[in-house]
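A single chain comes next, written as structure tokens; it is the form predicted on its own.
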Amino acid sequence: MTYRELYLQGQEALKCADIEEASLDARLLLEYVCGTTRNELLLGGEREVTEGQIAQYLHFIGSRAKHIPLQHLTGTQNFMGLDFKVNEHVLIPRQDTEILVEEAMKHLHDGMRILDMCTGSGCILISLLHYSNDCTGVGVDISAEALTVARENADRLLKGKAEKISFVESDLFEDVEGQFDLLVSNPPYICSKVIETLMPEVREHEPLSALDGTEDGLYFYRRIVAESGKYLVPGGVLIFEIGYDQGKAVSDLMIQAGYREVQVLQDYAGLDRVVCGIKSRK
């Protein structure tokens, strides 16, 4: 069987399973199995593949057809130009979250301390430390399994900087110590009743504890905003990722708590995605 024929077989199987991006996923899985690039399909599609590659590819296609996320099959997701390990214990990093990282980088200066609340895979904190100088950070999560993934990502991606990061298993601020210049968070923010309507890749394969923001989706924002003042230095910055319809609610929470220069930022689709504010110096 040729490379192109195998790809077409995988693509058809995913289309029949109603996979939204069947063509893309079929190609990415083939590249993953064969160790190739997109050019191979365009320029070398007539080359023969091995029986082992065929078997492995069709196994992955079968799993993807069951709506197991592509990233759980390959074990990685690119975020901010870095390849993060992911599994069923952490949210798969999304491109939208890069908006939070890009905004945080505007406030970063050498030597700052960063607190990442609900760190998950560690993608936000690790990216900030990777692209900054002499900053240190603490990643917090209630899930020990998520923190195992985050530590593995830090060890692999922060070579030479691994001592700059630490992780704390904690229910939000319960076991956090010290003060920080920057607090970033992508907390659970989906309303409980909405979760059952999500794609099966998300609903059935990503951790519920990282999705469910309780009845109105604002539970964790309320808790973090209420307690954040004790952990931010005067003039410190609080940055949240939010759901597309939560900009006003979260910004109001921050304004009521005394944060100034609160602003709502949009993602690449023009939807509200990040809220940022500065702790008063008084």
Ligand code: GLN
Given for the second form:
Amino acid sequence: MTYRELYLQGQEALKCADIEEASLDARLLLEYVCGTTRNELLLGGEREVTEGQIAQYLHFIGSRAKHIPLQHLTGTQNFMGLDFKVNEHVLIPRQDTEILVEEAMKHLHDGMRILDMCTGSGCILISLLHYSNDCTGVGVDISAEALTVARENADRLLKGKAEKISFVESDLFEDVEGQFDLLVSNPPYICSKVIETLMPEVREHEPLSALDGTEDGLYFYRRIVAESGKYLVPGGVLIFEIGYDQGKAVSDLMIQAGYREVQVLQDYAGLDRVVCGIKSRK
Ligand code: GLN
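Coords for the form predicted in complex with ligand GLN, given the form predicted on its own:
First the chain shown before, then all remaining chains and molecules of the complex.
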């Protein structure tokens, strides 16, 4: 069987299973199995594939047809140009979250201390430390399994800088110590009753504890805003990722808590995605 024939078979199987990006996922899985790049389909489509490759590919296609996320099969997701390991214990990093990282980078200076609340795979904090000089950070998560993934990502992606990052297993601020210049967080923010309407890839395979923001989706924002004052230095910056309809609610929470210059920022689709504000100096 040729590379192209195998690809077409995978594509067809995923289409029949109603997988949204059937062609893309069929190609990416084939590249993963064969260690090839996009060029292969264009230039090497007629080459023969081995029996082993066919078996492995069809196994992955079968899993993907059952709506297991592509990233759980390949074990990685690219975020900010870095390949993060992921599994079922962490939220798969989303491109939208890069908006938060880019905003945080505007506020970052040498020597700053960063706190990442609900760090998951560690993608936000590790990206910030990777692209900055001389900053240090603490990643917090309630899930020990998530922190295992985050630590592995930090060891691999921060190599020479691994001593700049540490992780704390904690229910929000409970076991967090010290003060920080920047607090970033992409907490669970989906309303409980919306979760059952999400695609099966998310609903059945991503950790519920990383998605569920309780009844109105705002539980974690309320708690983080209320306690953030103790952990941010005067003039420190708080930056949240939010759901598209939470801009007003989250900025109101921050304004009521005394944050100034509170701004809602949009993602590339023009939807509200990030809220940031500065802790008053008094
Ligand atoms: N901070 C992690 C991310 O952005 C995890 C977020 C979460 O678990 N809600 O991917």
